[in-house]
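This document starts with one chain, in the form predicted alone, laid out as C-alpha cells.
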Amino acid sequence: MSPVLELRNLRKSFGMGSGFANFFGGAPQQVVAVDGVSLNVMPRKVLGLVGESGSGKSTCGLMAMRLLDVTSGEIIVNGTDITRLEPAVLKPLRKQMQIVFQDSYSSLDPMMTLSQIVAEPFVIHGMYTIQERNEIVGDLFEKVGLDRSYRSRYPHELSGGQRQRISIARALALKPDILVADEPTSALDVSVKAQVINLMHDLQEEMGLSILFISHELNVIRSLADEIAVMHNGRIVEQAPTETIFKDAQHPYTKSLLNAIPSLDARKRVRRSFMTAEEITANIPKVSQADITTTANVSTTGPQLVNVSEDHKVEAIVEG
C-alpha cells in the first residue's frame, strides 16, 4: 500500500539577521528549522507529529501543504511530486489536501458569514451552483455538529470550539484525501478539546481521511493517532505505533514528553523532571549494528534514525 502523503528528507532553513549582518559585511546566519525529516501518511490512517514549540513540526505541516517552500527535499501527494509545481498547476491538486489551523479566529474572515466561509472552496474552484453550495454547506454544518441555522452567523458570534468546527467543515468541503491538522485543539479548554478530538475521530472513520495531526501534547492524540513521530530540534527522534510510544519509548526526549503528562490517578503521579538539552543529548541511546534492522552509517559519529524493530525507529548513536 502506497502512502497518500510522503515527506522525503525535508529541510527548511531561514536566514536570520541578514540586514544587520550585511551592514557590517558579515554573512547572514542560517537557522535550520527542519533537518532531514521523512514521514509517510498511509491511507485512512492518522500520523501524529508531536514536539514542543520550536521543534519544527508546524513548519513540516506548512511545507506538506505547499504553504511554505522547502529548502530541499520532496513532497509527494498520491504519487505526484508537488514540491516545486507552479501555483496554476498545483491548484487542482489542492482539492486532495486541506489544512485546519491552530488559531480558528484568525483563519476565518470576520467579514464573511459562516456559510460563505465554508462555501469558499467551491467558489475558488468554480464548483456547483449557488443552490447546490447552500445544500452542501448545510450538510457540512450537520456533519461537524452545528445546526443549519448557524449559517448566517459570523465568526465572532461563536465559541472557540464552534469556530474550530467551522474550520473543519471548510477543510472537508472538497472531500480531500489528506488533512493536515496543525494544533487544532491547543487553544481550547479540556472539555472542548475532547469534543473536537472525538469529532475528528468520527469524521476520519466516516470519510476515510488520512490525517497528519500536529500537537505538542502526546496525551491529546493517543486516542486518535495510529502512529506517532516525535520531533525535537528539527529532527524525528522516535517513531512507532502509538501504544509502543507509550509503553516502550526509548529516546530521552520522548520519555520527557511522557513524563510531563498529568495523571488523575494519585498512585501514578510522579515528581516531574525536566531534562535540559544537554541531558537529552547525553542520554541518546547507543545501539550496536547487530541490534538494528536497517543499514546504518557506522562512520557517522553523531546520532541517526535507525530501526530498532520492524516498526520502531529511534535516533541513536550506532556503534560498530
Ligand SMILES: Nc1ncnc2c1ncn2[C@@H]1O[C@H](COP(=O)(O)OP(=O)(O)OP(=O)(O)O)[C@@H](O)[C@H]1O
Contents of the next structure:
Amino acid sequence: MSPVLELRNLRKSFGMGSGFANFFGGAPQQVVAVDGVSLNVMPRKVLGLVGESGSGKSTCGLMAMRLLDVTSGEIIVNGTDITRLEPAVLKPLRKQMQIVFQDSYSSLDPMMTLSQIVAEPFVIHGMYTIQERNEIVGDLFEKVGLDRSYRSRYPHELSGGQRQRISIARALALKPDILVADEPTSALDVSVKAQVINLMHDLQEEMGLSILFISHELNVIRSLADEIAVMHNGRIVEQAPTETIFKDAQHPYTKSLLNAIPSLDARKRVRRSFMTAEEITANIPKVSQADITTTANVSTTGPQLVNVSEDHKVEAIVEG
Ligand SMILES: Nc1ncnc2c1ncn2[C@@H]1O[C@H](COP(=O)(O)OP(=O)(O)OP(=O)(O)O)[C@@H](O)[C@H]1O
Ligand SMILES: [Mg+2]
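Could I see the form predicted together with this ligand next, after the form predicted alone?
Shown next: the complete complex, the earlier chain at its head.
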C-alpha cells in the first residue's frame, strides 16, 4: 500500500539575518527548524507527531500542506510530487489536503456566519448550487455535532469546543484524503478536549481519513494514533506503533515525554521530571550494526535513525 502523504527528507531553515548579528558584523544566522524529516501517512491511519514547543512540528505540517515553502526535500500526496507545483496547478489538488489549527478563533472570519464559513471551500472551488451547498453544510453541522440552527450564528457566539467543530466541518467539506491537525485540542478544557478527540476518531473511521495529528502531549494522541513519531530539535528521534512507544520507548527524549504525562497516581507524580538537553545527549542509545534491521551508513558520524525492529525506529549511535 502506498502512503497518502509522504514527506521525504524535509528541511526548513529560517534566516535570522536582520538585527544584532548584522549590526555586529556577524554572519546572518540560520535557525534549522526541520532537519531531514521523512514520514509516511498511510491510508486510513493516524500518525501522531509529538514533541515539545519549538521542535518543528508545525513547520513540518505547514510544509506538508504547501502553506510554507521547503528548503529542501519532497512532499508527495497520493503519488504526486507537489513540492514545487505552481499555485494554479496545486489548487485542484488542495481539495485532497486540509488543515485544522489550534487557534480556531483567529482562523475563522468573525464577519462570516458559520454557514458561510463551512461553505467557503465550495465557493473557492466553484462547487455545487447554492441550494446544494446549504444542504451539504447542514449535513456537515450534524456530522460534527452542531445543531443546524447554528448556521446563521457568528464565531464569537460559540465556545472554544464548538468553534473547533466548525473548523473541522470546514476542513472536511471537500472530503479530503489527508488532514493535518495541528494541536486542535490544545486550547480546550480537558472534558471538551476528549469530546473533540472522540469526534475526530469517529469522523476518521467514517470518512476513511488519513490524519497527521500534531500534539505536544503524548496522552492526547494515544487513543487516536496508530503510530507515533517523536520530534526533537527538528529531527525524528523515535517512531513506532502507539503501544510500542508507551511500552518500549528507547530514546531518552521519548522517555522524558512519557515521564511528563500527568499521573493519576500521586506517588508517581512526585517523580515527574524532564531531562536536560545534556542528559538526553548523554543517554542516546548505542546499537551495534548487528542489532539493526536495515543497513545504516556507518561512516556517518553522530546519531542516526535506525530500525531496531521492523516497525520501530530509534535515533541511535551505531557502533561497528
Ligand atoms: N516564520 C519563522 N521565522 C523564524 N523562525 C521560525 C518561524 N517559524 C518557526 N520558527 C522557528 O522554528 C522552530 C520550530 O518552530 P515550530 O513552530 O515548527 O515548532 P512547534 O513544534 O510547532 O512548536 P509549538 O509546540 O510551540 O507549536 C522554532 O525554533 C521557531 O522559533
Ligand atoms: Mg506548533
